[in-house]
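For reference, the chain that follows is the form predicted on its own, supplied as structure tokens.
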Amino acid sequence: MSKRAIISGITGQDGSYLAELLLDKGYEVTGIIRRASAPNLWRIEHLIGKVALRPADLLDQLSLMRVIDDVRPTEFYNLAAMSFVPASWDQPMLTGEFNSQGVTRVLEAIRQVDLKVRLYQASSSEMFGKVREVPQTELTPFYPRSPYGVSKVFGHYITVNYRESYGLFACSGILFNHESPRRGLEFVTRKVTDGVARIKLGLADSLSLGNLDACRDWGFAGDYVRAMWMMLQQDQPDDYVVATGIAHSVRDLVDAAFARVGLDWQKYVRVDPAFLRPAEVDHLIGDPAKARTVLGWHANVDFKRLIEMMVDADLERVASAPPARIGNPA
């Protein structure tokens, strides 16, 4: 009999690969999307027919309960989030919906139908926010720096209290940022990516962007999910870090980014003082020690690989879009 997954955020950047590999390791997928008048399903679109798309909603406890009654899977992946950062502090309120008390309703309709579900969460590197120590394992004390770090503590934390309380194979994934050419053009690396073809095409000609010093620990979002789905197949559910352990700065992102295309980065880039975050998280690098040694995980593409894909990417996307559709596709 064939494993069920089930994926909430399926129409995000993680939830695009890791039903990728879901269905290539023989799984019935079915991925939770909320109802919206125009459906953002582009990340997907290659995987219509191949995947089931169910409606249920991080903040309807009852529609997770329904779908996991009538799917019965053996894992469920919860990926879905207010996952932009300069976003919650707009929406501090509806943030902590999603990614604390949505933790709970998925945590909660897992206990009432099946207690036998194994449960991947994703947790963030934004809970370190003002580190404590450099690098960061999964012992590190967590000092989040924005209402986004905050929710995904209480998701965390709760996570870690269902699996102690009730006995619930579940496991949280402190992923460190990972990249892709699917990630949303509001993202730092999309945007120096999007930016520079638009550049090198002749259709912009600036970059406008905040602190360049800023250092995040970045891999590709395709290595990533691989971690999610192996920390489900152990006999013990735990909490790792995922990270490639090299910390990099927007500026060395910036250079990369730009010298790919052959240009020079600072004849183009602006600082642009509406884009520093209120707090910002200075130094985030992470330490898998434990993944590689536990799950037997690693990242395949480096920083400067990850860097010249997107580029490529955006570079065909743009130049190929009729001029009034650049952008992500609807």
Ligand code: NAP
Second form
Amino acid sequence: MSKRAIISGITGQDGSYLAELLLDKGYEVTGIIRRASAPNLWRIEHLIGKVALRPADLLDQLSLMRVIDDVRPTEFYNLAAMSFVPASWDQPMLTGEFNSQGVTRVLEAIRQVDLKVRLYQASSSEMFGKVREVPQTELTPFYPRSPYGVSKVFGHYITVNYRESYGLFACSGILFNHESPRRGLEFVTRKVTDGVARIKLGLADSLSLGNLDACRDWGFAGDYVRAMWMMLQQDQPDDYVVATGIAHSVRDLVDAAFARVGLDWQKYVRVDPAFLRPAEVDHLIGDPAKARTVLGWHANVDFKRLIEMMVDADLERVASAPPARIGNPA
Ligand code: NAP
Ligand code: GDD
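Next, give the form predicted in complex with this ligand, keeping in mind that what was shown is the form predicted on its own.
Up next: the whole complex, starting with the chain shown before.
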């Protein structure tokens, strides 16, 4: 009998890559989508007809219970979240509803309907915030620096708590930043690669950014969804850091992206204080030793290849898109 998986957040970056992976492995995949006034399926257009789509929302307990009861999945990947850190200062309460209580609703739905469902919870390196040690491991204490980070700490510990209280097979992946050509335009990697493409093609003459000194451990989303799946195939549920173990600054990112098209970034990049954050996470770098040893996971795509892949994809997209569809990144 084929395995069945539910993915919340299937319309997001990770959801789209995970759906592809699970389909390749022979799963029946159901994606949860929330109603929007306009279709938001561009990342999964190529999967329509291969995945089932069901309406539900992390804000609506009954909708989650209904979809689990109907589908009876073996695995549930909870990727849905308000994932853009700056927006969490604008809407801290809603961020908590999605990323904290939303996780509790998923856990309760599983507990009420079928305790055997295996759960993956999307935890985040943003929980380490003002880091207590370098590199960060599964044992590094959390010190979140944004409402988003705080909300994810709740989501992380409520998942641990349901595992310990009710014996749920629940795993939290503490994933460091991961990117792709499907990354939202407001995140810094995609904002830069889209900006580079527009400058190269003569559609823009500058790119405004915030803190160029911030460092992140950036990997490829396609590699990271593999780690999610691996966690749920183990004999015991546990939490894992997923990272490359190598950090770069935003300045390195800009340098690599402009170099890909033969331009000197210093001629185009402006620092705009509007993009600085009320509290910053200065430097994240993960230690993926446990994921490597226990899961056998490793990243296939390095930083340089990732940025080249994203610049190339944006060049192709911007060159072929009608002007109305190009849009302005945040
Ligand atoms: P993303 O592209 O922003 O996707 C978020 C998804 O969540 C979208 O499908 C969105 O649906 C859905 N969603 C938001 N609120 C919802 C709600 N109330 N009910 C149902 N669905 C809702 O994020 P991502 O980069 O794929 O990240 C996936 C998960 O991993 C998130 O939980 C994120 O916080 C976490 N994470 C990401 C990274 C990273 O570097 N990418 C690192 C660590 C952890 P709509 O399309 O309708 O908006
Ligand atoms: N977005 C953005 N825009 N970030 C900028 C800019 C800019 O113009 N200029 C500099 N940065 C810096 C931010 O200050 C931050 O230090 C860094 O670039 C990365 O920002 P984002 O790409 O927005 O990602 P993030 O690290 O805040 O959050 C992402 O990674 C988390 C894991 O650590 C998101 O995917 C979160 O959902 C995820 O949990």
